[in-house]
Structures are given as C-alpha cells and as structure tokens.
Amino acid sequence: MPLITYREALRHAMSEELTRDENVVILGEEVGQFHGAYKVTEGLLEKFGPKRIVDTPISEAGFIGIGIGASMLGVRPVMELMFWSFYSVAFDQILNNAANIRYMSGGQINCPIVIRGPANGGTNVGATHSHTPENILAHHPGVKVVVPATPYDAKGLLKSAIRDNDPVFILENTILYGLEGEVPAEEYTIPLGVADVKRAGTDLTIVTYGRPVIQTLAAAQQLQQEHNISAEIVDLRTIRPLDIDTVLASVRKTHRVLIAEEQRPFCGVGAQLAYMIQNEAFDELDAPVQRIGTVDAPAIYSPPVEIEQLPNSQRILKAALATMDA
C-alpha cells in the first residue's frame, strides 16, 4: 500500500466523495483559495470548482448554521473548523439545532453534515485554541463523535461520515498531520462505531483514541523490551458510538485497564469509560481503572512544560507501570 499522510488521506476521502457524490459540497474558512489552514483541502477548488469549494466568513454560527440549513435539504456539506475550539461560537446551531432535527422531525428531516478540524494541544496557541471537546460533543444523543488516529483511519472514518444521515464531528490533530501511513489506493471505508485493536497483548489494556494512541504503542514497546509486559492497545475510533464490547473482550484478557486520552481527567471520556468498565466487568478486574490525561489546567503557552501537561510516551509509561503494581 502507498504511504501518505493524514492529512492527504483526509483529502483523499473529500475528492473521492466530491467525485462520488455532486451533494458532496466543502465550506469553511479559507478551504478554498488558500487551500486551507493547514492545507487538507489543497487542490480542491481547482479540480471542484468554487461552487463545491466555498470560501465563507469568519463566522463560524453563520456558516455552520448555513451548512445544517442545507444539509436539512439534502445537501451533504462537509465543514471544516481552523480550530475546534470555536466550536462553542455555533453551539446552538451544532448541538441543539443539527442534533435534535431528526428527533423532532419525527424521522421526516435527516441533518448529513460533517464538522472536522483540529481539537487538540501540543502545539503552543494557548488556551482559547487548544480544546478538546470531544466529550462535550458526546454528551449530546443524536450525534457521532470520531477522533482517527493513523492515515488509514482518517479516510476510512471521513468517507463513512460524509455518507452518514447523521452529523458527525471528526475531531483531528494538527500534529497528526504530517504522519505517515500505509493507505490502500482502492476504495475502503470504515464503520462508525467500531474500536481497533492496535496492538495485541495479554498483561494491560490501554484503551485510548486519537494522538495518544502513537504515544501509547511507543509506551507499549519500552513496556515490552524493558519490562517484559505485553499490553494490548484498544484505538476506539470513534467515541460515540462507543465499541464497549471490544473494550471488555480486552480487559477479560488482560484483567488490568489504563485509559489514555488527551482530555482532563474531570468529566472526561475516560470518567465514562471507567465506570463502564467496573460495571460490566468487575470481577474481572485483578486491580482498579486507572486514567492518563492532560493534567487538569488550561493548556500551558510554554512548549517544554505543554509537552508535560500532555500525555506523553513517558507519562503513559510511568502509569501503566504504576497500573501494573496496583
């Protein structure tokens, strides 16, 4: 398989949906003629033309709002965000307006938008650019949250959200951009709703999603050669729907959990995780749950100490090795 980065397997994705399906349209902040903030949507408007690629306004609740406007009328628009982080700007339009259409409509009104961009830190922008909201997102029923780790991954998932009835949120990572990965050249596409086990193990199970999973194999490795522990990596994939059932097949294996994630440990994705855990396998557990994330302030301007309040290969390490002597 060729080797390409995520952010060209999400490009990918968008021109074979565009060339798939004429309702396929791309609007967001400067996707257009600059080719994106980050360029994923480099090339688009010269092979789509300006009426499937459309430039709008800084204003994320004006565009946002306009995208579930069409999508209520069967266009399928995908809408890029510079930062997830404004999201909150369209919160009302995403996750009262777009997430309840189909509930109140009586199944008559379906809402196919997509809403991706960047949902992460590391990247020294400071606290306002740096949210990960993917458990604020997930709170709300009638919504699909999906946050891909590899290159593979990001075009699978996207080609399964755009054909989706349901607005689905990919929350991406700036870092993860220029990862390489093996993706086939043939058509593929992912479910929604199912985890991927990474890395087979029989000692611990890291269940994680998104950047922490490169950073939880690089931990697995160190595990493996310099303490001998196999762990078994479960890549959610998406967090709603959430793949419980692969998560428990895991822990019945393995008896001891560390959850990975790039949230702060207060309400976040791993607080849900855990108590299903306990709940549907406690007597499997040969030790409590215990949780790695972002330590609990707003993201740090100062690069070398961001890295520490992030969840690092070492932090992770340090975790589950303390998991494995609980």
The other form holds:
Amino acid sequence: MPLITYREALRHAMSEELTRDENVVILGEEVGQFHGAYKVTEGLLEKFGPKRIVDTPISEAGFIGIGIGASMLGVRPVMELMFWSFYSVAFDQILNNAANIRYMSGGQINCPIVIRGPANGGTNVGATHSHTPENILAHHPGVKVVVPATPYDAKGLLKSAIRDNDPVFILENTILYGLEGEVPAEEYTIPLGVADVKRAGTDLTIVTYGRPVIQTLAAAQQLQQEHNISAEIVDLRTIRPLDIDTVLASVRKTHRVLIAEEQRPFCGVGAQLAYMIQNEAFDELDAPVQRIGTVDAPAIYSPPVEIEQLPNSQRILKAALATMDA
Amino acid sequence: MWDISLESTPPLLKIPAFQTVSKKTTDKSAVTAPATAAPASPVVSGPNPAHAAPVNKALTRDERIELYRKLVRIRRFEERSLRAYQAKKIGGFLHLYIGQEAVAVGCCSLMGKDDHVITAYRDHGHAIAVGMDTKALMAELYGKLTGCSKGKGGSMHYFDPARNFWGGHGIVGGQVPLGAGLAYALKYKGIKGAAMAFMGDGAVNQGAVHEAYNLASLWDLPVIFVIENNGYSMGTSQARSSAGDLATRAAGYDMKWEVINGHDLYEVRAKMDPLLRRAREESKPAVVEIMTYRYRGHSVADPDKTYRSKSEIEDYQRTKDPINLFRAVLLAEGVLDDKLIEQIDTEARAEADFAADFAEASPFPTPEEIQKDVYWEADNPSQRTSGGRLFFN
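Output block for the form predicted together with the partner chain, input the form predicted alone:
Complete assembly follows, chain above in first position.
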C-alpha cells in the first residue's frame, strides 16, 4: 500500500470528491494561490481552477456564512479554517445557523457543509491559536464532529463527510500533517461514527482520538515491554455520532479505562465518556475511570512547558500505570 | 394594554389620492407627547414618477388588487396574532410587521422563480408576501405541529424553501451572510436569479453584515441587501446607534445603493426592479435602504413608552400608512371601490380568524418530535451511512 502523509490523504480526499461531484467547492483563506497555510490544498487550484478552489479574505463569519447559505441551495462547500481556533469569530454562523437550520425549519432545509482545519496545541502559538473545540462543537445537536488520527482515517472520513447531508466539522492536527501512513490507492470511505481499535489488548482500555492516539500507541508499547501490561486502544475517530458500543465492548474485556484526550478536563469529551461508561458498564469496572488530558489553563507559549501541558506518551504511560494501580 | 382599535387601519374611508389621511384619536397622549424623533413629513402631493415605472404600468387590475390584498392580509394577520399573544396562546417573542407591509409586499412581488428571500426575525410579512399559508404561519406561532416549521421555530423562524423563503432568523445580522450564500449558489450553478437579504436598521452595525457586503461585492454576487429602516434598533434610534448614513456605507464596498420610500408600494417596486434585473443579468450586488416605520413596539414585550412619542407614531399612521397610501392610489386609478375595499378587509379578517381557529384546533407536537429534524441521517434511517449514537441522555 502506498505510504502518504496525513496532509496528502486529506488532499486526495478533496481531489477525489471534487472530481466526483461538481457541487463540491473548496473555500478558505490561502487555499488557492498560496497552496494552503499548511499546504493541504496544494495543487488543487491548478487542477480544478478558481471556481472550485476559492481564496477568501480573512473573513470567517462572512465566507462560512456564505458557504452555509450556498449549501441550502445544493452547493457542497468544504471550508478550511486556517486554525479551528478561528471558529470563535464565526461562532454564530457555525453553531446558530449551520447547526440549527434543519431543526428550526422543521426538517425542510439541509446544510451539507464541511468545515475542516487544524485544532491542536503543541506548536508554541499561544492560547489564541491552540483551541481544541471538539467538545464545544459536539455539544450542538445537528452537527457531526470528526477528529482523525491517521492518514488512512483522515482520507476516508473526509470523503464521507463531504458526502454527508448534515454539517460535519473535521478537526485535524498541524503536528500530524507530516505523519506518514499506508493508504490504499483504490477508493474507499470510512463511515462516520465508527470507532477503530488501533491496538488490541486485555488489561486496560485507553479511549482516545486525534494526536493522543499516536502518543498512546507509543505508550502502549512501553507498557507491554516494561510493565507487561496489555493495553487496548480505542480510537473514537468521530466524537459525534459516538461509537460508544466499541468502547463498552472493550471495557467489558479489560475492566479498566483510561481516557486520553487533548482536552482540558472540565466539560470535555472525556467527561461525557466517563459518564457513559459508568452509566452503562458500572459493574464491569474494577477501578474508577481515569483521565489524562491538557493541564487546565490557557495554552502556554513556553515550548518545553507546553509539551508538559499537553498529553504526551510519558504522561499517558504514567496515567495508565496509575489506572492499573487504582 | 394595546388598543386594537387604534391599529385598525386601514379605515374604511374613501381617500383622495396622494392626500393626507386624517384619523381621529381619543388618546390624549397623542396631543401632549412631544415628538422626540424625526417626525413624519407630510406626504408630498402630486404624482410620484415611480408610479409610472414600467414595472408598475405593466400590472393588471387583478395584480394591483392582489398587491393591496396582501398588504391588508399581513396587517390583519398581525393584529390577530397580537390578540392571540395577549390571550396567551403564543409564547416567546412576537415582532409585528404592522406599518412596514409595503416593503415585503413590494419587494417580494418582483420575485421570479429563481429569486430567493431571507430575512430576520420580523418575518411574518415576508412569509405572507412570498405566498405562505397563513394557517401554517399562525399554527407555528401557537407552537403546533401544523405550523410551517412544525412548531420548532416559532415566530422568528418561519421557513418555506419551496417558495424560496429561507427564514426567519433570530440573530441580528446573522442571516445576511446566508443571503449572500444563496446568491453564491445561484452564481455557482449559473442560474439567473437574485437573492434579497433583508435586515433591519439595527443590523447594519453587525460585523457579519459588513463581511457579507465585502464578499458580495468582491465576488459580484447577485444579492440585494435590503435594509428596512424603521428608525429604531429595538429602542435605540438610528441617531443613537449608527454613525453616518446607512445606505451609503455600500459605497465603501464599491456597491450601488439606493434609498427608497417604503411607505409607497409602487416606489418600492419601481426602485427595486432595476436592481433585481441587474443582479440577475449582470450578477451585481446592491444595498437599498427602505424607509419605513413600525407602529408597534420592537416586540410585544416592548411597552414602547420610553424612546419615541405617541404623536410620532400617529403622525406616521396618519400621513404615511402604506395601506392607506396604496388604497388611495388604487382608488384614484379606479381599481378599487368602497365595496371591494370592504370585501378585501372582511376576507382578510376572516382569513386571520380562520388561521387562528386552525391553529387552536391543531395538535401540539408530541414529545417524540423533539428529536426529529435534527439530523438528516436520523430522519432518513434507511439511507444512514454513519454508525454510533447521534443523541445522548
């Protein structure tokens, strides 16, 4: 299978969908001539032309609102946020208009948009550029939220998102853009809302998504080699819809759970997972559900300290050992 | 409480064309209250050249009658909905369109099959103007399943995509980028249509509006931004909320702009028509500021006693009422007569009553409805491709 980067996987997904459906249009800041702030859309303008690959001014509320309005008439905009952190200036468009319009119209209007872009810390860009709003987005019924961790998942999930008739938000990761992985040359999609067991294990379930999946895989190897602990890693891939059944099946096997997420603890995705696990598999648990995430403060700039504020494989390892001792 | 009788314009009087309509009132505040905002200037006598515009001259007698009928139907619907609100049949907010009828009716009467409309929360007039069924509109206010949005949207969130009506939006200015997006889709698909994005004068200071202006002009989108300037953003007058003129802000975005007398239905049509044609044919945006006035408070929760005078309202009712003015025009044209005026009014009242009866008799949504119409996939389970839970408890 060809080895391509996460960035290329996303690009291939968009290129294939642009070819498949003439209603698909890419809009965003620097997506065309500049080739994308993170080069995800590189080459698409040359291939598809300016009608399909549209450079927007720095005007998130404006171009995202336009994308939402256009989607009501059947255009399928895929809009890039240079950083998901900028969602705050388009919040009303994204979470009042896109999320609610189907409901408020009594099901008469669809909003088949995709908004994608990176949402992560770890690049020393400070608090304004390091938001991970998957919990905030997923709080809104009507939207779907996807956080892919690998090139294979990124491509398959983005293709499904573009074909979806509901608004789908894809939260990528600038640190993962260069990550290589095997991606089939032939076409495929991955359904939203289906978790993936990235590593089978028997002693401990680590529920995770996004970049912490990669970190958890490294930690699991160390757990096996140095501590003889067999960790099963459940990658949610999609936050909403949520494949809780795969999580619960793993919990029934291992009876211990650690949630690893790039989220601050309060009202994060892990809080919801912990509630559902205790509610639906209380008798299966040999220990309280544990969490490892971002240290609860705005994102710090200082490069070495930011590493410690975020989940990393050593912090995950430590939390896993604590979960085994709990 | 509200004095409905004061609202009962149009009075069934025969009014000479282009003359001030006198209307007696027993309310003393009308005499004593000072006019604190710009008073209505008297209607200028003599023919308005806009009345002879081709788009108006082309109207048949029946079409003229229908325009008048729509004005009256909106007013009677609004009066009836107010009574329902006072009887506690309607929850939430109720933003009445009374006084502004000629704006929606004039603009929407120009719509072709590929023209689209979106507006803010004072949306009842536009909904009726595009042809929505008043039964479904009233039922929506009552929160009934038979409402146009199945009781899920309420007064501020009317929708009818089959009639190219895209809401009904609650956040000031938030619908304006969507309106530009409708135009974007038309242009993208090569359809020669136009979008009209209505907003109130209170919306012009919202960032989303300016972002939509810029993009519409930058990308030559076929959208007309229609500012319905009723003088007040809620309880704050234009003078206290907006620096400079409203329409002329378009110049900063290299867009054409126009100011229109929104009390005069023919003028609305005459000045909107070329801009709509230009949008359709040349894909060019524009901003229009249509001067209008609302007789009622911002919403019915607004006691309307602190920021404008009663005499100001009555001045408008007396001299600029869009229904009175258009009736006078049609009387002068010989299109209307007393009998027809009375018949139209009787029918409009009956329609509004019938809508209220229909709403009253309709069922509320069941609790199972709460989680329907959230996701397309959840409502179309046989076509669902995703797994996992969409809803949580």
